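Single chain ahead, written as structure tokens, the form predicted alone.
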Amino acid sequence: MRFYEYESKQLFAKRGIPLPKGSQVARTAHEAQRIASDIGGAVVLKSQVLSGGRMKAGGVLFADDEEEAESAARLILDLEINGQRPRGVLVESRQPVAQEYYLGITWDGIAKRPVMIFSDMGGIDIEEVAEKYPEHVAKRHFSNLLPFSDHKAKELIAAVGVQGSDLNRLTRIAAPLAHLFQEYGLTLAEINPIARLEDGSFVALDGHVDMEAEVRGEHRALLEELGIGEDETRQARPPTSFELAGKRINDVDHRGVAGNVTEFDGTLGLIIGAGGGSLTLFDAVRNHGGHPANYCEIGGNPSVSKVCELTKLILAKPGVEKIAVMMNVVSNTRVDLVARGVIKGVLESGEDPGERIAIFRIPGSWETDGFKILDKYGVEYCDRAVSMYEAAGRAVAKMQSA
């Protein structure tokens, strides 16, 4: 789940990361005028949407005084960016910048550890800097379990040539960001740019934070403090009614995951899982020429009732012709329970499982019992001898021959 910029900065403030003067969100143009008046002098106003491209879309404006700030805020609050209406407008002081830096922490799935990335060329995409100017980018992995050492941050920043007081001041931003990443189960904590102002001080001009959805319950107090509602999925766009319904299904009980869905406009409904394997399956369907109706995550031995309700939700989605149920080899998810849930969901939708289920590919524990259930209803299934990629191809072929 993503945080708005103003929420990210509230999180930064908890760890003492310096911010521009003001740094408050306004819900109305009049409120923006008041904040600008309190700041005094030039300000920058930024649309609060969960989307990039704000500057190009006109969602970032500058004002020299409170009257201009009110006019700018009115324009921003009426501006839709990539289909999103702004949650508010962030008002901050505008000060002369001497240099910009990039600092980010994300999860490295290959190394299975967090990685901190730093560059002395901030304000632009870090991918572009890494490609064109690799000598200006440094990265270091660190443990997500052991306490973070400030020395690691200092080594990272010094690796691109930063020295002296600048090194010490940047370390006092990088280390708290790592502590936030560890404390709150974040998947991304990014400041781009960190600005060194002409007076030598440093501030975080922009911030992006993503939190792992599964740790929301653990950090409910923080989310309540930031005003984040339990029904907010916080993707790159507001959740659809389909996605909110999926969340309600998943929240029914604690057993496993079934209902974590993202909506697309295709015709093949997906009930898929296995972590990175679900992304592989989603891509495999598209590579075979299929059109997914949704992305989905199941696993951790969800109950029959949760799988049933998820199946009914996906089948009820307009345009869905068939569903494909696919996972990698599993040990903690009973195949027979998933089979029972899917079959029950299809039957309760008034449909024929043999017709509506394109493929069932979940090898693992209790698979013999699961396959017997599928046999009874004429559902095509396959075991681990059939790769996930081939299973996705079979599902798409069923769609094309229908």
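Residue numbers count along the first chain shown, from 1. The structure displayed is predicted, hence computed values, not measured ones. By rigid core we mean the largest C-alpha set that fits within 1.5 Å across both forms. First, how it differs from the form predicted in complex with its partner chain.
After superposing the rigid core, the Cα of Gln99 is displaced by less than 2 Å between the two forms.
After superposing the rigid core, the C-alpha of Glu66 moves by less than 2 Å between the two forms.
Taking 2 Å as the criterion, Arg54 does not count as shifted between the two forms: its C-alpha moves by less than this amount when the rigid core is aligned.
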Second form
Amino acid sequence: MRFYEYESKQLFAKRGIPLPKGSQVARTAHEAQRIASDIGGAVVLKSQVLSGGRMKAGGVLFADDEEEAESAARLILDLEINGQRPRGVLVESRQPVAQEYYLGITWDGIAKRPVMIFSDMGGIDIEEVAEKYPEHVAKRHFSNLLPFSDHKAKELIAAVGVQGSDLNRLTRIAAPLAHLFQEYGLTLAEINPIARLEDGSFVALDGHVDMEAEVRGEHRALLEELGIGEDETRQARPPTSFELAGKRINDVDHRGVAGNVTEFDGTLGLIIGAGGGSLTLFDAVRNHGGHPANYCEIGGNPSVSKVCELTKLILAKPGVEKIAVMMNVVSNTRVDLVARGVIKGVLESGEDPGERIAIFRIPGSWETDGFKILDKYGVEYCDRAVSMYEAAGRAVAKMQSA
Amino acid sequence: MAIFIRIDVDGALAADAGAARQLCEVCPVDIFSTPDGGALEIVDDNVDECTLCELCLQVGKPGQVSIVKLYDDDAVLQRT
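Given the form predicted alone above, what does the protein look like in the form predicted in complex with its partner chain?
Every chain and every other molecule in the complex is listed next, the one we just looked at coming first.
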């Protein structure tokens, strides 16, 4: 779940990360004028949208006094960027910058640990810096369980040649950012750029924070403090009617999970899940040249009716030719109950399970009963002797030969 | 309509209010009900949710409740 820049900065302020003077969000041009007046002198006004490319789109403007600030705010508040209306306009002091740095923390899925990245070339795309000037980028992994040590941050920053008081001041930004990352279940905490001002002080000029959606409940107090409502999903795009229908199916029945239903424009419907199985299987289908019609995550032993409703939803999606029902080896979820659900869903859609189910690959708990059900309805299935990757390949091959 | 499972309850047991209440209590997926505290009814919408836990088979005398697996040549589960 992505935070607006002003929310990210409120979070930074909780740990004492220095911000430009002012740094308040205005909802009206008049309010922006008042903030600019309080700051005094030149200000920068930034559109608060959850989208990149603000500068290019005209969503970042500069003003030398409060009157100019009001006019600039008016323009920004009326400006739609990538289909988004601004939540407000952030007004901050504009001061001369001597140098810009990059600092980011994200989750490294391969190392299964957070990784902190620092560069003395900030303000531009960090991937581009890493590619063109790798000697200007340093990375360090750290534990997400043990307390973060300031020494780790210092070592990282020093690795690109920063020394003396700059090193100490930057450490006092990097370490708190790591603490925030750990404390609030963040998946991304980025300051780009950190500016060293001409007076030698440092401020976070821009910030980007993403929180793991699953920890929202745990941090309700913080979200309330930031004014983030429970109904704000902060997804990259609004959910489609297909996705909303999927959510309803999951919400109305507490038994098990049929969640994260996401719409794609392919022809192969997917009922997938189990211990990371959804992502693996989705990728496997694509690697084999298949075109998924959807993504979803089933697990936790969903009820027959929940699987049935999900199956009906996917089959009713225009363009869906077949469905593939695939999971990793299950222990809690029961094979027979999922088999009942999908077959019932196909039958209630007025279709033949043997025709519409490309493959059923769920090995594990109660598979003997599950396979009897599939046998009865002529559905092709396989057990754990067939890998998830191979099962995905079989489903795609069946689509291509149809 | 249930297509995978059938539940058979002996008429005498179904008429026993105490046994009917027990069936309602033990079933984890609400296959049994006694609307308004009256006669036992099978909730058809829930029958295919049967988890084959066999708790209902423990109510009454052996054989008074049966679970039939319609997908397995009508194999019958009964308390013996």
